[in-house]
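Below you'll find only one chain, the form predicted on its own, shown as structure tokens.
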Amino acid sequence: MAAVTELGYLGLTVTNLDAWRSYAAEVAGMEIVDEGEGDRLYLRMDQWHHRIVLHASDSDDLAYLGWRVADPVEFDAMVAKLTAAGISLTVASEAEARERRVLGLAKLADPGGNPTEIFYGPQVDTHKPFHPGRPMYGKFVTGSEGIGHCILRQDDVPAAAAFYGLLGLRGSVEYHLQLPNGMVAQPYFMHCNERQHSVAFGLGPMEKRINHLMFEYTDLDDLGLAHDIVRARKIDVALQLGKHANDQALTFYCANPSGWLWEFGWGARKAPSQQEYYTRDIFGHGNEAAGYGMDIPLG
């Protein structure tokens, strides 16, 4: 049954171009590709082309995020099994293809309305070395493992976990967290790879389609530089330092330029082969800047 390989892509609209242009590069330490259009930039976190786009806009959301298959043959079975699933969807053309930067591309939308596509074949410029945006001791962990992780808006979980599933993905619910009005938080999280989760949602309401986007350093000395840039630069900072029970990740959370969280990290372990759940973080995590939806005490 075709499946997706990993998350590998991301499209973020954003009011302020130079203001991710800094933050993207000296704070996170991503390296910046302008092609001279305008109304973009790139991220690159390793050889790929990019792994993040920057659309200039009159809004800061997520645009779109790019699930990978393997070749033209699964990316084939992939848009059969959707489509006799129900599931509406285009097969884009070879210039919207090109403009990804991908060999075939498909649109599509989750059960939130989160624009999802489905691609093959992405440009690797193994021929350019990546050149971090920062000096860093190390890179990010990506290659089979993607772009790293998020969590998105769905009103409906079972729906987005039944759609998930169908692009191939695993998961559940892997926490039950005490909330201070007595109701239970029951976050649910799906995995495509030996990455602990690629997906997330269950968060309740959220004002953007994304809440936040998780990405991992291989060395801890690049997560503790990040730290003290951000704690430099007095950005806001919505979860604290400390490492969580599921991916068991050392990383803090703090806001970026349009208004929601990335989530820095390091040394997460990978998706185990059986279900297990949490009723609380490992240490740390400790709730500081409010109003980013992370207001959860995971302590």
Second form
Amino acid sequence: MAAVTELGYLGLTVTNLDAWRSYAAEVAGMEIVDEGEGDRLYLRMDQWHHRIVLHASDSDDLAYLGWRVADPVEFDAMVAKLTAAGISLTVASEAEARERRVLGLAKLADPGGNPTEIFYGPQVDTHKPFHPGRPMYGKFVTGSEGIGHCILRQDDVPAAAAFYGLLGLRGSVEYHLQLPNGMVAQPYFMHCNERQHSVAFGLGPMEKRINHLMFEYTDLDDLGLAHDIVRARKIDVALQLGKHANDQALTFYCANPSGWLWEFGWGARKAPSQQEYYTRDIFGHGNEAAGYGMDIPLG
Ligand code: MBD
Ligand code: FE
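Other form of same protein, the form predicted in complex with 3-methylcatechol, not the form predicted on its own:
The next block holds the full complex; its first chain is the one shown before.
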């Protein structure tokens, strides 16, 4: 059965490209690639041409997510599987694939309406070493684990779980979180490779399509340095440093220039083969800046 292998890329719409240029490079350490188009910037995290595209826009949200399949055979099998399941999709033109710097691409939407792309064959610039936007001790964790993970808006959680299951991801509820209003939040976490989760949803209504992007450093000191820079710049921190129960990553969540969150992380464990659930995190993750959709009791 055809299955996606990684969350490969993201497109974002942003209203302030200059603020993003500074944040992505000087806070996160990503490499800015400006090819002079004027309406976009590329963010590099490894040797791929890019992992993130920032599209200048009048909105600040997720524009699209790209899920990778291995090759054209898997791509055709995935397109056939989705079509047979009654999901409408368009196989993109060569020009559209070229714009994404991939060999082939299909466009569809997940049940939450999030623009979703299935692709194979990303352009990898092995001739161009990754050059971080600020000094870094190590690198970003990508490779077979992809860019990181996202929490997405889904109004119909079982439909979303079925859709991502069809793409080839596995997983389900990993927390029961007692909310102050007496309800119990039961977020879903799904994986398609060794990264403990590549997508999550089910934390309630959201203003934007995306709540956060998590990415991971290979070196603890890069997380510490990022944290110092975030604090020095007085950037809103929604969840303080802490360690998640499921992926056991040390992370903190801070606002990006689009007003949603980036989760900076280090030290995640790999996806286990059997399901578990948790009622809280290991330590930390205290709530700080409110209003970012992360006012949940994890700590
Ligand atoms: C995560 O990455 C996360 O964002 C939440 C809310 C809980 C566990 C792991
Ligand atoms: Fe997360």
